[in-house]
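Heads up, the chain below is alone and in the form predicted alone; it's given as structure tokens.
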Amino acid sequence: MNFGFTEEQELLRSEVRKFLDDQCPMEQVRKIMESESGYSAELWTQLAELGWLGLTIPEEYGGAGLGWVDLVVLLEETGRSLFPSPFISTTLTAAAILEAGNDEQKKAWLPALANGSAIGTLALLEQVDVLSADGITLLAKTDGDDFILTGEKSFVNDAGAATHFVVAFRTGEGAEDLGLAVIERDAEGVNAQSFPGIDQTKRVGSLSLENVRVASDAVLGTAGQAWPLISRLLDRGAIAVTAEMVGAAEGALYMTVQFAKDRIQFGDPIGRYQGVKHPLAEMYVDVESFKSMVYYAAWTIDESPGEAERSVSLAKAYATDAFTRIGIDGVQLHGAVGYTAEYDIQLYLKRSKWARPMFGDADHHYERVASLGGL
């Protein structure tokens, strides 16, 4: 793997972070997060003008057929602004649909998931969210060749926003008798919403299914044989949050070094103390430590699938630990006024609560790495 950025990653990443510095500053994030919705459809539309809801579709079905390290790039730099939207989930979900639809299932759903006339999400977790088979309990009745489905999904991240839902249930009572499919906001017996988080520039909610109707045409792949897919994408949503973080961590230690240089104290800047210098210092290294990780596992999930799983754990874990600590940090360099809600410190604090447990803790994916070590 080139750890280097070809020169277009680095044209994306400039016209990304110039998009986001002029039509979405940390003034514009808190009206976003404060407004009903959590989002700005406004945003959205021109995000899909640009290219970048579809970016990892096949131009095919409207996309620009670019990979996993290239969104990468794209979600450093909205990690980096707080950028409320729902644009990872439906990214994960045009992941479910390219690897599990068929041609007419992808014809259905990816034009308007790249285009920005529909929003998708993941309802794959419940109550107990455990990241196993196990953890998926909905069991599905059939009716002919269509299930109907009775439950609630829990976690479901920007439930309130999302039209289309990609949903786990249970096919047979055997451990990984699993399906998944494609089901619409507006289909009878479906209702969705979200709650108030610890951060508000991300939502999450719940999904109910009241006897829902899934034809055969809804359902991804082979019903009964869903669980290495969903797998995978909870490794892709492990990645994509991990890829925000890494923007985050940099925009908490870019703001914390700024306050140290114009904060006066004894007529000179803190950070000139090594009380404030060795933690900024150390903050740089866990940065650039799980970006490096970050990086290679967006790699191998295009080009190296076998080693995905490790690799997307490692990076996971480590910036989970790390991102928290720098959140803290950050908050205690500022001093009391890093608490108030007037400084924008706090919002990074915030997301790294957020993230910590979202598609797998430290604990799940140090405890996975040694599994998967024969450990």
Second form
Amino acid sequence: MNFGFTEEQELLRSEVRKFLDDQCPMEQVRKIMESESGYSAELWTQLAELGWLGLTIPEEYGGAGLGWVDLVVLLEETGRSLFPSPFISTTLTAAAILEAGNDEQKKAWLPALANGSAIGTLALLEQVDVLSADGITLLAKTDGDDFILTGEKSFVNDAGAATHFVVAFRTGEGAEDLGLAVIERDAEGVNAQSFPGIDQTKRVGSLSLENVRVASDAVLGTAGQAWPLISRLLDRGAIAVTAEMVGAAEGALYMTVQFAKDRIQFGDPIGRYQGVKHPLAEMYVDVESFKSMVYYAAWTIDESPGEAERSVSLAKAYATDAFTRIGIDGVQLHGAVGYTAEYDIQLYLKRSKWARPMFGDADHHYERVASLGGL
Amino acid sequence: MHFNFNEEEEKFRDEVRAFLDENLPEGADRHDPVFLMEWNAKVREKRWVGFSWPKEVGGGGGGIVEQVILKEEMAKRRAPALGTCFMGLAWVGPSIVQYGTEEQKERFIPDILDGKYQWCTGYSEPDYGSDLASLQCKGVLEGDEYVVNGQKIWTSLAMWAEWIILLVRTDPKPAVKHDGITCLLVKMDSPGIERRPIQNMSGGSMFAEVFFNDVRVPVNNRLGAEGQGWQVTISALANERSGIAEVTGMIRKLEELKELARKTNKNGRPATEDTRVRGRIARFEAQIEAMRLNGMRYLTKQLKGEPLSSETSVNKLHRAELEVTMGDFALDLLGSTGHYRAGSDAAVDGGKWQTGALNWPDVVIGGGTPNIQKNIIAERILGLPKD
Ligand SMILES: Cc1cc2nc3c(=O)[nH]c(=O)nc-3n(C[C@H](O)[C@H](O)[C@H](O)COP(=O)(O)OP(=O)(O)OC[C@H]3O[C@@H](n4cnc5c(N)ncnc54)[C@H](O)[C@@H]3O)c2cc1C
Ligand SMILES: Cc1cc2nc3c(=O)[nH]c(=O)nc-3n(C[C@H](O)[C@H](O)[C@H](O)COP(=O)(O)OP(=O)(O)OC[C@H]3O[C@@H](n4cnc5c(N)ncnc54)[C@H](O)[C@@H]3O)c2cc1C
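Next up, the form predicted together with its partner chain. The previous block was the form predicted alone.
Full complex below, order starting with the chain above.
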């Protein structure tokens, strides 16, 4: 038994942290988040060169061939830095292609995702927070071997930046008659839009499809049988987001701890008062706890898939409640400056609001835990 | 990162299981005194009592991973405890192993392992609970004896214990209050000791007040050097801390809560169909899983030789919250039937839920309150200024 990171993973962590501290400190984050695209093409290229975009893509397709535990290390650091980029979306796109694509499809898309020339995202759901097959209603017409797709996908992360969309569609009315296809942004009938979001370091938008033709070579796996894959992608999405929540929550905690050491009121650093000290200790307990759960969930994705649903749901549910509280307490303990746009703590609070419903809110995941636990 | 146990560890798990198959058959009455006596003799013979203590003193010389396996398997089968001398095994013994003289080891350790008698712990005083280091019970060296005067309180098992591990102040004016405290091992029937039981709110009476009136304690009953009592205490408390054993108990309790939910109605419908009930149970499950995994992460740190100390407050806080909220949740499920007092025929499950809902101070207050745990985390881990 060894519930810790390897030396290589620790090395990866310090490399990523150093890179983000140097190349994308908070002033830079703010510049990027206010930009039109919401990410820095220059940093994106550098991430590709460092091998981080293709971290979980096998070497034969241009990646580093590492696992989800390694990915968590990276995501914790992008979370800590609030690094704005379509990294999670691209990683999930690669995961979809890797799991369900044939060799030709992998050769066509994975190297481009690893080298940064393609940016991918998932366009799965249409209804608010229905993370089941019912959440997907877009019905495909068939035309010979091709499918014709018309409809609107909501809540598409990084819709503005993506060059490739993994789109879920229906092949029939049945509960699980679902298919997945890769659709390129410049295909006929595709229109992607990005909307200003509550958390400016994340971009969310929509994808509209009008008579978009999907040839059979763009369909991942067997059309009509995609639900298990979609379900796994939703779980991976949940774990990716939660891994960033670990870093972000820890970032918020230590930022507030530092403030509590520096800020003097009533003649003492406010960190001397238990009204400040105790919520900080509670934040620590929560961060430690969902950290353990995220690490374990990532490990189950790699090594013990049978446990993944439960471990993912436990982690996402716990983290969702806890990070929300951390965001609020973080701002509150800063006093009025925490409320100002100038201070960074509020950016972390906004991240907690963004992360709440992402890939299932706490209620959704606790309900799944209850079902899996025999209730 | 991996969660598999190696071949040797798995072999050990098989050994434990085989032992349980043979010695704890289906339906064994865990409260039958004859059965318990035989059980104790057998686990003692296997050297599973004092499992991780050095072989030289009669312990098992086992590693902490194997200890986790042992406790896990024992808890899964609801086996009786390993050994009967609760505090002796939890911290008195480990302290004697670490700080005791050869003579003390020979005198005390075999009896602790054999469960010959109980120990109790004399730390808290009426005026000094959380602020333990300010304790005032006096020890004055006269020739080759300490003369002890003062009072202890909340001393668990004091009415039954034969020995007490006692903290006394030997230097009334030390430079820092943590200095000048000395640890003594005292026979409870020494002349000058008086004990008075205290009843707790659920009707039990497991702790007592203990008064010391010119009690004479031979100097060779001093554990560690004079003035070293604080260090002895701190490392004693650090001895039993991987925190995993408790978690298996919590998992069992959660399963029992689910059972209760299954046989209960809420608003006229099965409680398990109520989304709030489902959500609350799932939240308990998440917190227990957090404790389990925190424990494994801290265990890994220990295995790498990194010392643990204040991290253990993390799970203590989880445990405290769970104990209270799970207790109340059980009462919520029982609704008005929860009013019946434990032991009465009208009480569901003999009233164990009612008792549980009143016994939370055992783990919430005993061993240090939540506020104190939060101070520890804030000051020692986060580096905030001291109170
Ligand atoms: C929206 C808004 C409008 C406002 N409008 C006005 C206005 O019109 N006029 C005006 O004069 N002011 C105004 N204020 C200022 C407001 O009164 C102060 O922000 C408030 O009193 C807190 O002071 P601070 O921001 O300096 O925080 P600090 O005093 O620095 O406190 C920081 C944190 O430490 C905690 N803390 C501080 N001391 C202790 C202690 N002894 N024990 C425990 N915890 C402690 C606080 O609770 C807080 O969580 C406004 C503030 C806001 C947010
Ligand atoms: C079931 C049980 C068994 C016990 N068994 C033993 C035993 O065997 N041997 C033994 O020596 N002791 C034992 N104790 C005593 C236990 O260790 C103390 O009760 C505990 O440390 C708290 O001390 P106190 O009761 O004096 O409370 P106090 O210290 O008076 O605390 C009262 C309240 O004030 C809070 N408080 C105190 N100081 C601070 C601070 N600085 N900051 C914030 N809040 C603070 C506390 O958190 C608590 O909520 C037992 C207690 C219980 C309940």
